[in-house]
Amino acid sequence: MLAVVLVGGFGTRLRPLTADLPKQMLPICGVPMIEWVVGHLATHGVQEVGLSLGYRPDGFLNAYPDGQIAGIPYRVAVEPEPRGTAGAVRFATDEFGVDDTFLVLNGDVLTDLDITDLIEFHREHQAEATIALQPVPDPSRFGVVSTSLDGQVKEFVEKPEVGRAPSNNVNAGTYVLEPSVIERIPSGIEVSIERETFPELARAGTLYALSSSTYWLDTGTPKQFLEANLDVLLGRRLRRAELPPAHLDPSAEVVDSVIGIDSRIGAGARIQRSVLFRDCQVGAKASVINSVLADSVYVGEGARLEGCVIGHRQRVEKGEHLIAVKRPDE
């Protein structure tokens, strides 16, 4: 089965981390996010991946020049301009020549979803499209779905007002689709699968959904990206990762943090609930708390970072204190 992974977004909420890389190439415990997504697909029998690309396609092509990601062959479709979620699916499937049941996934969602179960449900109900659902406490930031007892979608409401959602089951960003869905999507224009395609399928009575309380995380903000790393580190995922080697002074204190390969942590430094990418340098008695540091960041002696996101090759000088103001998207 082919899985189309949507990875064309700009990742604006994750800047400056995404100034040089697409967000799906950012590391989760040292492993690029896209490898977590594709590796999970492989455990459910997916044999080929199609990447629907937009922003910085070179980031993927340069990283995987042998045509495989996590051992799975991949192809690419690079949109000439943004076409929305459904438009991206239409463009990619036209490029790939899809003629059988296929998967579509949002590439910035990390999940332990039982995809095999979702496919079986889709086929048992002879659905045209099936959405994976995830129950959440506050569904107002998501596409909310209500279903009948057999799973047929009655209503699909994208980001309803607080307190007006028809259920607490939200669109989890994994879909099983039949080729007929492609023909419902106009070619060459921007189309939203959430606001246009799914409501049309619901009206036709051919859209189904299956709820599953599994690990699920949208990684679109720095806070969520940090959480994704800590979830792996602390064993909250089905799959674990070996942390890359780093150089820690014996007197340094590292608590619930990911330290990237070739990074160096000085004497008396404290790293807490943070993620450091490759080749970071943290000086003596510096502290880094609830922060994310991209590749080759320098933090001087006695400096203090709290709640910060520091871009590639940036410097925080000796004794400098940076405490971030909470951003509205967090």
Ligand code: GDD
The other form holds:
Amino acid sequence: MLAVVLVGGFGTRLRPLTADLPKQMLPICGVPMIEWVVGHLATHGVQEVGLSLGYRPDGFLNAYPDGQIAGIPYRVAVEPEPRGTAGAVRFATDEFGVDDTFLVLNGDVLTDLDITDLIEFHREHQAEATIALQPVPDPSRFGVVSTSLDGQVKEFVEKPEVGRAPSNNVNAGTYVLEPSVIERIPSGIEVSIERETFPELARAGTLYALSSSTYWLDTGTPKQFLEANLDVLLGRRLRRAELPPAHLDPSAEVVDSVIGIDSRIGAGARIQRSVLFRDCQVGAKASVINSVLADSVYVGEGARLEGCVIGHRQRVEKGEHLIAVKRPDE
Ligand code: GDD
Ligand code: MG
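If the structure you just shared is the form predicted on its own, then what does the corresponding form predicted in complex with the ligand look like?
Starting with the chain above, the whole complex follows.
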């Protein structure tokens, strides 16, 4: 089965981490996010992945020059301009040629969803399209879905006003689609799957949805990115990661943190709830709390970082204090 993974966003809220990398190349416990997504697909029978994006395919092509991600062959479809979530599906499937049931995924979601189960449900109901749902406490930031008892979608409302959501079940960003869905999407223009295609399918009575409570995280903000790393580190996901070797002084204190390969932590330094990419250097008695440091960041002796996101190769000088007013969540 083919899976089209939408990776066309600019990762604006994760700047400066995304200044020179697509969001899906950022590391979760040392492994790029896209490998987590594709690796998960591989465990559910996906044999080919199509990356759908609007700019900079080189971020992926350079990282995976042999045409495989996590052991699965991949291709890219590069839109001439952003086509929206449905327009991107139309564009990518026109490029790849699709004549069988296929998957579409929001590439910024990390999940342990049982996709095999979702496909089975889709087939049992002879659905034209099936959406995975996730129950959440505040649905207003998502696509919200209400269904009848057998799972037929009655209503799909993208980002409803607070208090207006028809349920607590939100679109989890994994879809099983029949090729006939492609015909419903006009080609060459921007189309939203959430605002146009799904409401149309709901009206036609051919859209189904299945709710399951599983590990699920949308990773758009620094706070969520940090969370995604800690979830793997603290064993909240099905798959574990081997942490790369780092150089820690025996008197350094590292709590709930991911220290990237070749990074060095000096004597008496304290790292807490933070993610350091590769080749960072943290001086003696410095402290890094609730922060994300990209590759090759230098933190001088006695410096203090709290709630910070520091870009590639930046320097925080000796004794400097950078304390965010609130935790990084935008
Ligand atoms: N190729 C391509 N072209 N990809 C796109 C485009 C485009 O024009 N626009 C968005 N994408 C990709 C993004 O990179 C992301 O992976 C995915 O489509 C969803 O877009 P977001 O911008 O992240 O949307 P969202 O998070 O606000 O909402 C979506 O995800 C929620 C779950 O996380 C919607 O699908 C909601 O309904 C859903 O609940
Ligand atoms: Mg998103």
